[in-house]
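The chain below stands alone and is given in structure tokens; this is the form predicted on its own.
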Amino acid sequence: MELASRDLKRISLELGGKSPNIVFADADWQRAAETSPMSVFANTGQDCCARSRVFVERSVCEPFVEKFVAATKMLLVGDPTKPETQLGPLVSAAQRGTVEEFLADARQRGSKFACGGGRPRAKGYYLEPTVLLDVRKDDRCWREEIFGPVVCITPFDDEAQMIRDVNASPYGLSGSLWTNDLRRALRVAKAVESGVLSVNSHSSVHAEAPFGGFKQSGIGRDLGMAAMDGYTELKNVYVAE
């Protein structure tokens, strides 16, 4: 954006995320806890839409986190160039250490670590994905982008409180939300500060449909008719009588 605006070139920006994965007690929490996994730990967690913040209303969080878990253990980390793995290494030497201090910080702070949170392997920059608990909401781990392998999960029990904890982040591209209550669902997404949004589904990007974040997770849109914007000059000609 600095750079940019030197001559004043447009840009279209889409940063970084700390996007929340939203679970009611109505919901098909199991399929939720079961499918959730990978709405974060894809790529490494290397994932600018991962759903890094899980909020699951407090009567289902505990069978929610043992599924979660559950699944979570049974994920293949290994080779990337074999099609049986769901993990890989991180990009680099530096990056795994930059998730690790965010794990000592956590382990310091008193986070309860599920599951996760060593190397699984001698050779290579891996990292087991990581599950914490009792996370405070001050704690780097809850606050900041992490990039890798490492999901927050809280219990809430009133809704408009957990709006509010969805929304105090800087960031607010993308996140789940599952509940088979529509007018539930319609009232969450809209008071949910982030540019995509999906119910019962962690599907956040579709070429048909416009992507891109709010406040520090970016500016424009890509994909859809909304990308086209960003290479459009609107030009207005008045002509008197």
Contents of the next structure:
Amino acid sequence: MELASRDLKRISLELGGKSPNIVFADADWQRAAETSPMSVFANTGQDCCARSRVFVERSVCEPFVEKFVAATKMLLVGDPTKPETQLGPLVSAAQRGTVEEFLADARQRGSKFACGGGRPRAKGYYLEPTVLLDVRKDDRCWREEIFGPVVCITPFDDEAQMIRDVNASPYGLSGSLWTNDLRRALRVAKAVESGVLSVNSHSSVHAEAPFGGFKQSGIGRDLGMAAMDGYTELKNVYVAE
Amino acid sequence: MSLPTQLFIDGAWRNSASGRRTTLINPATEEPFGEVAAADGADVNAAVESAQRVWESGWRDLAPGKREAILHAVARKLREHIEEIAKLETLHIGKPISDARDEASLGARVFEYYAGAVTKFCGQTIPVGRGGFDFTLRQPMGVVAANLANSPTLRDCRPACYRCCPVRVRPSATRSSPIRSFARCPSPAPPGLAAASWNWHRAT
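Pass me the form predicted in complex with its partner chain as well; I've looked at the form predicted on its own already.
Now the complete complex, all chains and molecules, led by this one.
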């Protein structure tokens, strides 16, 4: 960006995220729990849209975590050339090293490992999908993008406080929201600071719709008609009568 | 499935100016599986100059209907080569093959979307205060560079193509070949036009 500024080169950036997955007790939270692991562990967590902070309304948090962990343990980690494989290795030894530093920090800070944390295979840059509980809001695993198979789950009591916690992040790329209350869905979707948000779904990238981030998640939009702005200059022509 | 190992610049395959190469590692096995050309500033300049030439010599002014046809042809080629592109993606970054296929077909879908957009993205007429006739145009920006470190294969290139911007692509260090593989597909565009407007190389 600094280099581009010298001659005012136009840039468009799609960067990182620490996207929330918000689950209200009125939602089909069972379905949310079953589908949420792949919303963070897909591509072994190397996904800008990874829903890596899960906020669950306290009354359903315990059974949600139980189901989430059970679904995580069912994920098939292994040879990426096999059609049934859901999680392959991380992209490089360096990336796995970075993720393991985050896990070491979580251990030191006293987070609870509900599952994962280790290397499932001797060969290949594999790492188990890892579910962290009791992560503090100033821990690295809560604040920073890990870009690996690690998720933090936390209960919440109050909607307004939860939204403050969701937005207390330098990022604002994506997110999911689970509720069957239409007014709440509209209210929360409006309040979450992110470029993309899905309600009762984890689908956030559509060829036809704009994709990009608020805050430090980027500048400009990809996909949809909005992407055209990044590749064109707008010219105004005036013709006298 | 063979591994494209050279740089695609000015419509042809070549080694890097420096002759340097880098080794690719399969993250699922930790084994090296090939060596590819490593580009530096000289190769980038060659690619940008080529793109600029192509832009000025006709790509910029190509009629919307012709652009639309070319983008649809690109999408068809992509669909024909989905399996090859997906396998290379899996080999390079360890992405599960079923996800890699989905991603490659999203790639084709986005080309189709922007093919359709060619004749639908338009300016305005504005009733300015002093009278007369006022209108806006959306003019292509020119040569565009895309750094695809974290983007699904080729996604970022398509709006650029739509607007006739020649593209210079820099895949990330770990996933260059799927993109090269696409460049290897027989060009659906008039020779010397689209072929030369796609410059693929790998910078380190």
